[in-house]
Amino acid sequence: MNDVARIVKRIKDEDGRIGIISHFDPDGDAIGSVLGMYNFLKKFKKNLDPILKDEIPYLFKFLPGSDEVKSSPAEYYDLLLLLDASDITRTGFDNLKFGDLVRIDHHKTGTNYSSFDYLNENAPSTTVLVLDILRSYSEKDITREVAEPLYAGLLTDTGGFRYSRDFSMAFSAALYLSGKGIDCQEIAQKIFLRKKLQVFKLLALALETLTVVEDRIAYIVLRKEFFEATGTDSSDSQSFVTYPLSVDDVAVGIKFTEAGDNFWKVSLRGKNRVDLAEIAEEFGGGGHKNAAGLRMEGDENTVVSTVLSRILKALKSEK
């Protein structure tokens, strides 16, 4: 019995409470994985809780099932499905109690929890791995409500199919999902072409901080005062890291987001020059070679200089 078959059997055999959870600050892949799995399993009258600690960003609230997601877990789950998260701590909850845990993920770094874990770092998104499981479970029950979130996760985690470890896997999954009654053009428009005016004002402030270091790294800084001035929050800036990465000849783009007093979220994006997942892991974060993140305490200057120093060291050693 392969990994997918074991997971399918474990879910089918579970008559108790099932939690479906992903990481804090959820992106499209986290949201799509949770909603795709949830919308599918509720067809089978399972006792389910879809859980995300932080609110689903505005751009993804059109996805079916988004209004049913809970912000806190139950006291206990007989089975917990951890999707698109390298570690249980990434959920943001420190009081999770469960029987079996199944981790389904495509991050290079992370923790193995059980013989049911389904991990593939070459997968273009976790939603593609969820799709593998659902196809094995019951293909006829992969309806539009299931396919739409899965496609949204795939679309966003590949940057609109601009990058992937395995493009054949990405396009194969997209082709399959496009045949399930979804409108690919409409989904893309709702995600990429539906920004509030305040978001552009936030972007303008962020771009004023754009800095290039030794022609190899570019970064922007999002301070709390920017969010307060524009009536936005950090979820409105998820895609902003692409701007420093887009600077010509730059190898790494970084977004520093002030998330609290002396507390920063750092998003790293690269052009296949250094392994950003390994660097992020050194600071307690993780991710992929070209897309990773971490959190760090300290004032702005300390955090920025610490991260820049480490990445510059990596870039110089890869010559």
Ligand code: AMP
Second form
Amino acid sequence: MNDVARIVKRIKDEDGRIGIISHFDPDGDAIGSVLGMYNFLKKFKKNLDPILKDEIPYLFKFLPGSDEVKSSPAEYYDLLLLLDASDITRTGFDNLKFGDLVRIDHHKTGTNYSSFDYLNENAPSTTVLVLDILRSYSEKDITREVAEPLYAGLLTDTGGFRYSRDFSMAFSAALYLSGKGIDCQEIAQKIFLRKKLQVFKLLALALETLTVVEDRIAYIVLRKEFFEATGTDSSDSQSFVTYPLSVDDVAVGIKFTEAGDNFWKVSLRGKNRVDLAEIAEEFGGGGHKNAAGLRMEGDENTVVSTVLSRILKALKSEK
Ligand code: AMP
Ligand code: MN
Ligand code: MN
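For comparison with the form predicted alone, please write out the form predicted in complex with this ligand.
Entire complex below, previous chain first.
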């Protein structure tokens, strides 16, 4: 049996409690994977908990099922489906108890090997891998409520079909999903064209920090006071790392977000020059070659200079 068939059988056989979970600070792919799987399995009267540690950002709340997502897990799951998260710690919960684990993911890095793994780092989004599972499970049950979150994950993880290791995978999944009664234009509009005015005020403050280093790296800094001044939070700045990356000639764009006292979230985006997942992993983070993340303790200057010097070193040693 291949990976997909084994996972389908394992889910079909489960009569107990199933948890469907993804990473904290959920992005469109995390939310889309959980909701696509949840809305599909609901049709089979399974005992299900969709779980995300942090709140779903308002831009994704239109997705069907989003108001049913729980913010904490039950004591025990007979089966836990871990989606778009390379290991259990990415869920943000340290007390998860479960029988079997199914892992469906497209990250380069990861641990928690499971005998029910469906992993493909070329996949443009985890929702595309979830779609493979669901197609094998029951094609006719891939209704609009299932297709819409899956498409949203694909749309956002590819940055609106701009980034992908394998565009044919992205386009063929998009073509399939577009035939399931979804309105692709409306989904794009709801996700990309509905920003609140405060988000632009936050962006203005962030862009004042935009700095280019040796014509190779550009970064922005989101300080806690910016969020306070504009009535926003870090989930409102998920897409801002595109700005430093958009600077001409820059190979790596970085966003530093102050997430607590002496605590920073760092988002890395690249243009295929260096492996950012490898660099992020050195600091306990992970991700993909061109999109990775990590968290770091320290004051602003130390965190910024530590990350910059590591990436400059990588860029200088590239062939
Ligand atoms: P972000 O910059 O937070 O949007 O994350 C970029 C990519 O790196 C996403 O695919 C994340 O899932 C992954 N990632 C971000 N932070 C971490 C982390 N601390 N550990 C592992 N992977 C991460
Ligand atoms: Mn994700
Ligand atoms: Mn993803």
